[in-house]
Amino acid sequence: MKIARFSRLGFILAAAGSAVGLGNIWKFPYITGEYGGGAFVLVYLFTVLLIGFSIMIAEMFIGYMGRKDGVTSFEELAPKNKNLWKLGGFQGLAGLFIMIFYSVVIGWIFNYIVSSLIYLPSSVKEAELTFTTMLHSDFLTQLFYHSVAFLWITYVLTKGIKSGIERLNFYLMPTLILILLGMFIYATTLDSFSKAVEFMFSPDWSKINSEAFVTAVGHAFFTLSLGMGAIMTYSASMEKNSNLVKNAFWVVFLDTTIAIVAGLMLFTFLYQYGSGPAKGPGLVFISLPSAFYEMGILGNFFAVIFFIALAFAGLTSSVSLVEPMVQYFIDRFNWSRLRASVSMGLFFYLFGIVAILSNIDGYEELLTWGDKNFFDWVDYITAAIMLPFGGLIMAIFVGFVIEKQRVEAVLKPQLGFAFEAWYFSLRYITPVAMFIVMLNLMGVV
């Protein structure tokens, strides 16, 4: 049976679609606002190049050389202790666990697309009431849109690499870029655009502390969709003789550019309509809708296409979060793609219902342990433990376990004189950074 492979453009769009998710359009702007703008952006860009790019190449290398699911790739590439190192491939579980709450959030976005057609809150207070009412009281609305997300994502997965994942990204990624570009061009015509540029690119180093550095490292890593097996699994379907470094560059470039463009656009709108940038996680669902309201009827249009763009970013990422475990069951247990896709889809769908209930009044107390409910615990465990641990394992595996000659044979012709610098960063800088991020997110340091 002929194995389906991504085209070069298809791989770049799929990998970029995996990387470009809610973290770029939702999280990056609000953490930039929390840490004062320009200085944080510079630290973020530095860590993307030094750490994110290094891990991206390493993860692509494992997938490209292994040509199988993550578990099999680790097992076959390990020169010894294969039964131990194959456990590194189970980082695909992180993506599946993330989907438990990620699908719920995509459901919120679907809801906002529909509601923004006819209604926008007139103030931040009203917007906050709208969001919290949905979150804590409206179970059926959340369940409906969570179900829509589940059906869409699972359907795409059943269609496979070429007809499903590549085709989805072929249409959604260019559309996402065009929507953001159109909104960005409009933002440049507003008086507040220069203020947004100054905020994002004029560094105020007094706003930067050790926590900001750790946040920048963590976000640079997570926004590139690393440590969850997604890039590794996609790379297994890369064409032979592909240039891993060039592909990694284009994925990092698209991911970072979209984050910067989204930040400039959102801050312009927030400044223009009397709201500041440091609004925290509620920026997209609370602060931004009330800013769109101030635009009049044009605000409804911008709100709808913005939330469509956000949904596209979430959907392209979602497929990549589930695919590693789908491929695992196909390769290791000879499951059909239909069986594997539906099984993994039902996993995140059913636990997603529990995540919804953990925020609903009357159920929240039953589904809360310690200071977090089920939704928050899944978010915390994946972000603080599973993802950085996955990155740490990959850096050690490529940097210390796989023979250097094998890595050198593939990557030195592509990296040239920069190979030794990349290899040093992968072995000594990246593991330390990942370990510190993990300890910080766990509250140890």
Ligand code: PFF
The other form holds:
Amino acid sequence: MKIARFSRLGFILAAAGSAVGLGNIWKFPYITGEYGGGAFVLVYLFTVLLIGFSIMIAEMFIGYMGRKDGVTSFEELAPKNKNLWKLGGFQGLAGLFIMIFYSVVIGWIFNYIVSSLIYLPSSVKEAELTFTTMLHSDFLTQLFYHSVAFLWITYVLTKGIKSGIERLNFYLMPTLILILLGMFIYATTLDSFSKAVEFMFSPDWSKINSEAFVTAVGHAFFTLSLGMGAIMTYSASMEKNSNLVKNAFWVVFLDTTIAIVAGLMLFTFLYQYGSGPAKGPGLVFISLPSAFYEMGILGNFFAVIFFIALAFAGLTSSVSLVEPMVQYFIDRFNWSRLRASVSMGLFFYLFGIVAILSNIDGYEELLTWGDKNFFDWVDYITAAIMLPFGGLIMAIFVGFVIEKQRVEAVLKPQLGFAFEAWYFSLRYITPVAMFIVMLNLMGVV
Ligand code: PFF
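Previous: the form predicted alone; requested now: the form predicted in complex with this ligand:
Every chain and every other molecule in the complex is listed next, the one we just looked at coming first.
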């Protein structure tokens, strides 16, 4: 059987499609708002360059050399203790867990695309009521749109790397970039643009504490899709003789640029028409729609295309979240792609329903343990524990376990004199930083 591979551009689009997601357009602006802007952005940028870029190359290397699902790639590349190291590949499970809430959020976005056609809330209060009513009492609407997300994502996965994933990204990514650029250019013409620039780039270091620092590091991971095998699984289908460093550069560059562009645009709108930047997770669903309302009819148009762009970002990331486990069942158990995609899809679909219920009045208590309900627990366990842990394993695996000559043979020609610096960062800087992040997020330090 001929193995389907990404084209060169196809790979970059798909990997960037994985990286550019709800993390960039929904999460990055609101955490930047929460931690006071400039200083936080600089820490995030610094982390992306120093740690994110290093691990991106390492993760691509494992997939590219292994050429199989994550578990098999780890197993084949480990010089000894193969049975232990292959466990590293089960990080792919984190993707399925993330999908449990990611698909539900994409459902909310679908709902907002449709409702913004005719309705925008006239005040932040009204916007909040609209959002919380959907969240806490409208089970059926959430179920309906979660089902649409599930069907779309599963369908694309059944089509495979070339006619499914590559194709989806080929259309959705350029559209997403065009929409954001168009809105960004409009934002630059508004008075408040300079305020947004100042907010995002003039650092006020007094606002940075250890929590802000750790959040920036954790977010660099989430936003670059690192630590769970999405990039690794895609890299297994990279063309032979690809330049991993160049590819990693493009993915990091696109992901970071889109986060900054989206942030500047949203903050401009919020300064110009709304209530300023510090609004928490509801920023996109609460503050933004009421800011759009102030723009009049143009606001409806902007709201619809903005939520379309957000949905596209979410969908292209979703397929990469499920693909590692799909590939695993195909490679290790000889499942057909159809069977693997539908089974994995059903997994996140069914648990996604539990996640919806865990926000619904009447069920919430049943599905809450400690200070978090099921939805929040899944978010917390995946982002706080599983991804940093996965990143740590990958850094150690490429930095210490795989023979250095093997790594050098592929990456030295591509990295040139920077090879030793990269290797050092992978071996020492990255593991220490990831370890601190994990401890902090688990509340130990
Ligand atoms: N990078 C995606 C985002 O920013 O929304 C989320 C994500 C996708 C995380 C794939 C991890 C992953 F493997």
